[in-house]
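The data below hold one chain only, encoded as structure tokens and taken in the form predicted alone.
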Amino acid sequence: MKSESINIGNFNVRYYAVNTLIIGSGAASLNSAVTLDSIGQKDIMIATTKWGAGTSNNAGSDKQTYYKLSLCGSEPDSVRAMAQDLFNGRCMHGDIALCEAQGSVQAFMKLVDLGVPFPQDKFGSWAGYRTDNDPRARATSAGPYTSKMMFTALSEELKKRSIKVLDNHHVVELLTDKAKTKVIGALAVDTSIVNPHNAFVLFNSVNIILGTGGPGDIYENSVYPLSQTGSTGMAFRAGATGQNLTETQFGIASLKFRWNLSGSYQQVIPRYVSTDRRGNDEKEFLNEHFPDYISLTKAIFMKGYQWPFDSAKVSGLGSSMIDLLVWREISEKGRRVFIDYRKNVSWDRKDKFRPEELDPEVRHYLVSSDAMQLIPIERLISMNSPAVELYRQHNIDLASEPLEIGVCAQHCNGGLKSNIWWESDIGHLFPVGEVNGSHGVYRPGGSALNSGQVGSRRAAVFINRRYNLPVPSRSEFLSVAADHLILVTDQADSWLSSGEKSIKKDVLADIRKRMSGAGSIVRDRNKVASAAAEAFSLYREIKEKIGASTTIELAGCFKITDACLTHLIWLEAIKSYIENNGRSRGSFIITNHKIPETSEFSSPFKDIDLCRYDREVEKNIQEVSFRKGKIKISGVKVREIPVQDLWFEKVWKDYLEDNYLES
């Protein structure tokens, strides 16, 4: 890689030439770097806004799940069976599902070899458990911080290999050829540089691996780490196509410290209470919607297995009825909601734990887990003490205070479109990790970690075998990129000339409020249409509303414009799905009005019109592109799981001749 300085307009720009630029420092990005280096591609570099600031190093749950092929016991499993289960989640391409299933063992064992402490018994069996949307016990976990341990292990390997990392580099623009058929480089702002006119960094690169995570910056109610902002808007500006953007996952999470309250946090059956804004008028609001103690406690318990909100698990006193009741307390009644581990669920005005009245499945689980103690916090300590310690490390004592919660955005199953080698429809751009939209409507819990590791390895293999090309000369690169660079730097000049505007924080707060209000678990068709129109108006004006006087503020201007475009495209995707008669599915329900009050023991949400996948808008994968300032939305048929010809001699011949690398 080469480094030098060049001048572009009023800016002194640091310039690098490198075969592969990796953007982001999450587990998927690091795995792609380690894989490239291990198979011989040394001309690589990582640019990251802040080392370890993304979701991988800062998110988890009671026992964060990694989903893989079963590797123990007598229960049968196969690559095809796992691919089928991924594919059954709807709106996921079958060839992608097959790749994720086939690559799961290799990706998992690599993490084991790097030191991630996944548990095994004395015979070496990798014991598993069932997670949400998982028909087999494929899930495993290294504890609450599984992805953090993955990040740490991959970071250590990265250091051993002396792979260059540029920290504090906020990549703000992807550069393409003039026809927008492939990426040719990127532009970043180095926020460690005091003088903003010296802060731009230009990359001339053959390939870009984009591992910047999901759109964590566009939701008000979010369990994404505060440091996870995403940069999907940048990819849309470059011409990349998105898919399944309607399919964000939501779930109950704590607010003071952003953390998923899944698994044992629910299985110990804590009580749910709401208060007014000042913390008075405490009420166990769930009780009036359940006919008896057994159904109420079972619904709370099942939130552990079925943590993401699911529109299909509302009726019949289902577990997702709890999410909607929590949402209504906060969004419609203006109250605050808490989970309290200090007391049991009250029934008949008594908060006594009643094991004899529990559902048999619930009682069996608690007995088997040695978790029959008298109060929820004691059961949680017995079942999963690290889950309690995790909060204590963030100055929250679950034994002495209630935990304020909300229904929060957690993960986007959609993202950027790619082929089976994780290459975008913009050539040489490889979105890996959550920014890649490989998942469909449903996915097994933990499959995102597997997808990130499998996809990033496949991207690295393809780059090394197909795109291991010399970097174009500086003059050749600039002859193509110059016009684009001048547009971006002129905009930066304009922002710096106008100075910082206090409206920046208000704009970002407006984006987040709009997205959580219209694009959360309850999506009112009129509200979505209004929100999309407001987002479009803001996007037209956004560049005039903001300004900068420092390097950090300049990077912030790019960040806000990216979030603005991202939330506009997300809302337009949701609007299109609704207008084309798409029905409630996955992690959202569609309404025409507010949810009515009721004290019936049957679900107050019994009239949900569920998706049956018998309409084109529901069966097809929704694709979204942004070209020449216009958003185009269309549907494409789901590709079935390929029928493979696995005759060994044929596979061997194709492998030796590199024919297997075709997409």
Ligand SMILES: Cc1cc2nc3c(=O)[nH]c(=O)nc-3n(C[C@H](O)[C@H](O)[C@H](O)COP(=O)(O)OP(=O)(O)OC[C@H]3O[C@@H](n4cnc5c(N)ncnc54)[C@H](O)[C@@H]3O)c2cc1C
Second form
Amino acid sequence: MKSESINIGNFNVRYYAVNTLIIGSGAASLNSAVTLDSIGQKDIMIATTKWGAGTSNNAGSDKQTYYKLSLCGSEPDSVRAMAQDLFNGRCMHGDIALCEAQGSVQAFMKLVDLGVPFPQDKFGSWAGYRTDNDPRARATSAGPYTSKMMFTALSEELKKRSIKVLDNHHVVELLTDKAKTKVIGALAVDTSIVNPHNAFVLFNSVNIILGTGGPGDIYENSVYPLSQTGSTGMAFRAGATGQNLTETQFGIASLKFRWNLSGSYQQVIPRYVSTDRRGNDEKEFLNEHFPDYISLTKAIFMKGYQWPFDSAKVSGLGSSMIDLLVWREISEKGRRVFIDYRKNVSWDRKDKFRPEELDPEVRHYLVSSDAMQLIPIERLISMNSPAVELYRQHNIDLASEPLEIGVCAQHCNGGLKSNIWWESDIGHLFPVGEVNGSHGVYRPGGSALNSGQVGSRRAAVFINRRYNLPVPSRSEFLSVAADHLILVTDQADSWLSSGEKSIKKDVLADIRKRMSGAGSIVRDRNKVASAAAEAFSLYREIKEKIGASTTIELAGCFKITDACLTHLIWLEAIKSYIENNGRSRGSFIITNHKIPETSEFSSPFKDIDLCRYDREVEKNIQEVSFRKGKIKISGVKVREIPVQDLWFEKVWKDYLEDNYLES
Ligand SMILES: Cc1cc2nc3c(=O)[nH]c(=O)nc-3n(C[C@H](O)[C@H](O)[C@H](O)COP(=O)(O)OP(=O)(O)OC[C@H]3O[C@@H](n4cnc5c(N)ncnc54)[C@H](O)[C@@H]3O)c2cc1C
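Next up, the form predicted in complex with the named molecule. The previous block was the form predicted alone.
The next block holds the full complex; its first chain is the one shown before.
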């Protein structure tokens, strides 16, 4: 696995040949590397933008959830029941749901063995709790930093196994055969090299595992960590198809320090206020939309359990009314919104805590949690003091200042499509983790982490059994890749000769504004159409608008081009769904007009037309591809959960004959 040096155009390029290149160092990538190594495929390496960057190692929440089959108590559970619950989230293929359910125990136990501290009792029972969209108590958690602990445990294992990691390597292009049927390698920029003409790194590889995470870079209001950019555009350029890109999840999060305000942050019933841009004209803007103290406090409390915005939980004074009202203050009225833990919700001009007027379920929870103190910060300290400490560690004292919030993008259920071995429709390319859009409209909380672990293992197993092939010779590889490489290096040359342009920052800010404006929880038909048109014209011009003088700026040019294509494709997907008469669902509502100003108690959002899955556009999985500069969108029927023949002798025979690896 030694590197060599070759010349391409004006660039001196470092060259590697390797069976499997793993891109990214999130929990999914690391698991596929560790699995490959443990099952015998040693010819692997990881290329990652920055060790420690990405969502797994930098995001969390009040109680970050991992979803798996129930493993304790007397409540019955089964692989099929779990698959059914994943499938019930709509627009998820049944065979993938079955794999995620079946693989969950193995994936979970591996993390336990690696040292992730999931709690168990003295009998070894893995106690669980119910999370959103979970009819059984399948969820578990190792605390606010579950995914970080997964990252740490997997990285320690990676080090023990001496798996090669190329840090500071931002992969900028996936290389394919001429017909775009399979990947053959990739090109990266090593941002630690000062001279950009020496910074390209070329990989000739049989397989690529793509673990680049979700599109964190394309939203202005985002709770993705700043270090998570995402690189889905690169896979689209290589010809891979995406699915369910309309299904991003949004929810209330703090802005200065990006963190989900779920669980106890809401259950202690803090006060919500808005101000003008300068911090004046403070107003408890929620109050006028609720008829009484009991319904307002209940909606805030329920936001703790029901964190992501859900269009189906707005009516009837539901908890998602809170997200919509926050969104409206910020996006339509141009105000700032804060959660204030120092004071109670006020009612009748008094901000006294009124336990006797709380909904019985809310009161019971607070009493059981020893959280009946007089003000929200005291209740939060009593119920979950690490939640307060966490903000203190980021220089925010919840006891002395209000917390500015927004409705932020957190995760996309959609992404690239794959088969049951996580191989995309471009052969030998395996999207794992969040970049793989295996889920549909709803998913149980915690199933993203399960999917990342199950999928990355399945990809590794398939590669080892089917694609453990010799790497083509350098000349063979270059004879296929040369034209593509020249195009990319010519583009880099042109950026370097024009030098850094200050406009780059504005371009990225534009992309983010456009996505948060048109592609967030409220999607206005006309606004989406014009945003998609703007995105398209930006995409046509972007290469001329930007330039670079240094290696880091060069990598930045590739990143911004990627973000531009990603946001264009996401917006086109949303536009197509609306134009084909898809209705509000999951984490968005569709409007044709400004949301009316009203002080009616019921809801200013009472005319939400909810998806009933009785139209083709709603029943089918939306697929999006980008080929020859054109975006193609179509609908495919959801595959049912397969009926299995589990007769042991039959399974055994297929296994011994290696037939079980079919897709
Ligand atoms: C605030 C928050 C809370 C969450 N809570 C939960 C939860 O409770 N339960 C749950 O299941 N999920 C949760 N999620 C989602 C879950 O954490 C992520 O989906 C998951 O961690 C993604 O892991 P990953 O390995 O796919 O990608 P990431 O961990 O994001 O890693 C991506 C990696 O790819 C690298 N990379 C990107 N582009 C390139 C490139 N071009 N070249 C080289 N490297 C590249 C990055 O640097 C990074 O190392 C949450 C997400 C957020 C933001």
